[in-house]
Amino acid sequence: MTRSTTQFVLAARVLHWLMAAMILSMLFIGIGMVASVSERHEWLIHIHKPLGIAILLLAVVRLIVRLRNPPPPLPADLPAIQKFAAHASHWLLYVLMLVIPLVGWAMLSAGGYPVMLSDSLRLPPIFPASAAAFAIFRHAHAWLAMLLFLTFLAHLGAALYHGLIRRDGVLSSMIGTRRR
C-alpha cells in the first residue's frame, strides 16, 4: 500500500481532530475555572488536570507521527510568506501543546497541589514547592493558553481560507477527502 502525497496519514488526521476538540474544550474549561467560584469550579478542575495530561501525551504521539510521516507539501503557488507562516504556526502549536500542560503541572507542583488523574492516581511533583514559582507559572500558563487560543484562531482562519477561497486541497488533505 502506497502513501498518499496529497493527504495526511490517517493517524495524523485522527489525532488532529481529536486534539482540536480536546484543546478547544480545555481552553473553555480553563476560562470557566477562572471565571467561576461556584460548585462547578471543583468539577472543572477534575476535568482540566487529566485532560491536560492526555493532551500532553497525545502531543508526543502526534509529534512522532508527524516526524515519521511528513505532511503533504503546500501548494507550489502559495506565497513564501504564507508558507513560512503555515510552518511556523504548526510548530508553535506543537510547542504549546507540549509546554502548556508541563507549565500547568509545574505550577501545581510549585503550589503544593496534587495532580490527580483519578481518585487514586496521583502524578509526582515536577517542581519544588515555591510561592514565587507558583505565581510565575500561573501567569505563564494563562499567557501561553491565550497564545494557543490566538494561534488556534489563526490556524482555523487559514484552514477556512484554503478550503473556501483558494480551494487548493490543503483543508481536504486534513479532512481526508480527495481533491477534485
Given for the second form:
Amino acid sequence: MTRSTTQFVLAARVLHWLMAAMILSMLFIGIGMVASVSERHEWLIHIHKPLGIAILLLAVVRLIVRLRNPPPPLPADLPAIQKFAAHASHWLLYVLMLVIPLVGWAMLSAGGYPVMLSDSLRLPPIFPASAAAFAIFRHAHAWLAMLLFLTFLAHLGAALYHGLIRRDGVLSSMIGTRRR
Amino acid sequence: MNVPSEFPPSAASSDGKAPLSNRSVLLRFALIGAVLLLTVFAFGYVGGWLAPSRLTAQRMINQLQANAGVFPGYRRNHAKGVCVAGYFDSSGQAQTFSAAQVFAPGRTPIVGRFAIPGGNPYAPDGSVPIRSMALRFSQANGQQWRTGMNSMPVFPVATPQAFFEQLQAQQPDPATGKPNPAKIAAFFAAHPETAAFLAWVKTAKPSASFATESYWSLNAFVLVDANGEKHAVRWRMVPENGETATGGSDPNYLDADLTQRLAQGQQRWHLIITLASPGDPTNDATKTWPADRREIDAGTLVLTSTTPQESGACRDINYDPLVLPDGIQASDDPLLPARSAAYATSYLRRTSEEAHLPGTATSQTEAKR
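Taking the form predicted on its own as the starting point, write out the structure of the form predicted in complex with the partner chain.
What follows is the whole complex; the chain from before opens it.
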C-alpha cells in the first residue's frame, strides 16, 4: 500500500473538496445574510440552516474516515514549527466544523425558535429557551465563524505555499494527481 | 504566510523538480498573497464592510435608536407593551387554503403582546394613535406561526429604504429635542405612496383599549394548501367588542384597561383572512385591496390573561413575521425580509443587554435621558 503513504484516501479527498465548497459557501452566506435586508436575507437563511446541518453530519463522517485512515505524513524536512502549525490548524478546522453548526442549533433553540430545515422538517431543540444563552450563542456563532474564516485563509495560504513554492507533494496528496 | 527563513527559496523541491529562481519565488508568493487578499475583499464586500452606504438591519436599528434613545433590554421599536396569553380556536374554514396545522379545527396555544409604536418604553399611551398586536401560535407539531400586526389598514411606505428615510426625517433635532416638521413634510411630499396612511392618521384617535382594536397583517402572505396550490392573502384580527373610545390622562391607561377587562372575562377577536384576486398587489403594503374580496373567518382568538412584559413569557420572543409554519409562506413584499432582519438585530441587542454582555448598552445610558 505505497499509495496510502503519499495520498489521502479517496473518501478523504472527496469529503475534503466537497466540504471545502460547502464551508466556503457557508461563510459567505452567513456574512451576507446578516448584512442584508432584501429578499436575499430570507433565501440565504433558508439555505444556511440545512447546509449547516449537512456540514455537521459530513464533519462526523470525515472525522471517522480520518481516524480510520491516517493521512500521509508531512515531508520529513518540514520545520517543526510548520509541522505543528499544520496539525494544530487541521484539528482546529475539525473542531470548528463540528462546533459552529452545534452552536447555531443551540442558539436557535435558546431563542425559542423552531429549528426548521425546510418548510416542514424541524429539528428538536438542544437547549432550553433562555434570552441570555441565546445572546451568548449568537455572538459565539459569529466569532467562531470569523475564526473559521481566518483558519481557512491560513489553510489556503499554506496549501498554495506547499504546492507552488515548496512543491513537496503536500498539495498533490489532497488533489490526487501525485503519481509514483 | 511567513516566508520560511529556514529554506533557501532556490532549494530543489523534495520532488526533485528544477529549483525556482528568486524572482519566480517572489512572484509565487505575490500570487498567493493576491489570492488571499481577494478572498478577504470578497468576504468584506458581501458582509457590507466595503459598502458603508448599503442599508443593513444594523443601520435600521441604529436609526431607531437615534430617534428614541437606547433603553437596555427593551425592543428597539414597539418598546412599550404587555404580555398576553390565550389560545386560538380554529373554525376549520381556512383549511382548504392552507395546510398549516393551526387552521385545522382545534385549539392552538398563544403567547402574545400588545404594544404601542416607538422605541421609548415610557411613552404615554395617548402619544400615538397606533396599537399593535403580536402573536405566537405554537402548533402541536412544534412548528410556530409568529405575526406582528398593527391597528391600521395600510403601512406608510412600501420599501425598507423608504421606511429608513422616514425614520431619518423623524429623528429629533438636537437643538430642539423634537423632530423638524419641515423635514417630515418634505419626506411625505417626496413619498406620495404615504397618502392612504396619512388619510387614515387624520381620522385616527388614540384608542382607550387594546381590546377594541382591529389589527392588520399589513404585508401580504401566501397560504399553501394540501395540494401545493398557493393563495395570496392578508389577514386581520377583528374584535368582538368593537366599541370605540379614546383614552384618558393616565399615561399607562392601556395596561390598566386590559388588566381590568381580562379580570372580568376573556377578550375575543376573529381572524379574518382576505384572499387576493389576480392582480392585487402583494408587494405594496401602502395599498389596500378592493373591499369585495373573498373573506374567511378562520377562527377565534381568545385572550385570557395578561402579565407585565418585564416578567411575562412574551419578553424573550422575537415576533419575526417570517417564522411561519408549513402552509404559510412569505409573499414578495420587500418589507417582510427587512422586518425579519431588523427584528433579529433588535433581538440580539436586547438579549445581549439582558445577558449583561460586555459592550452592550447599560442602564446608565437610560439614566442620562
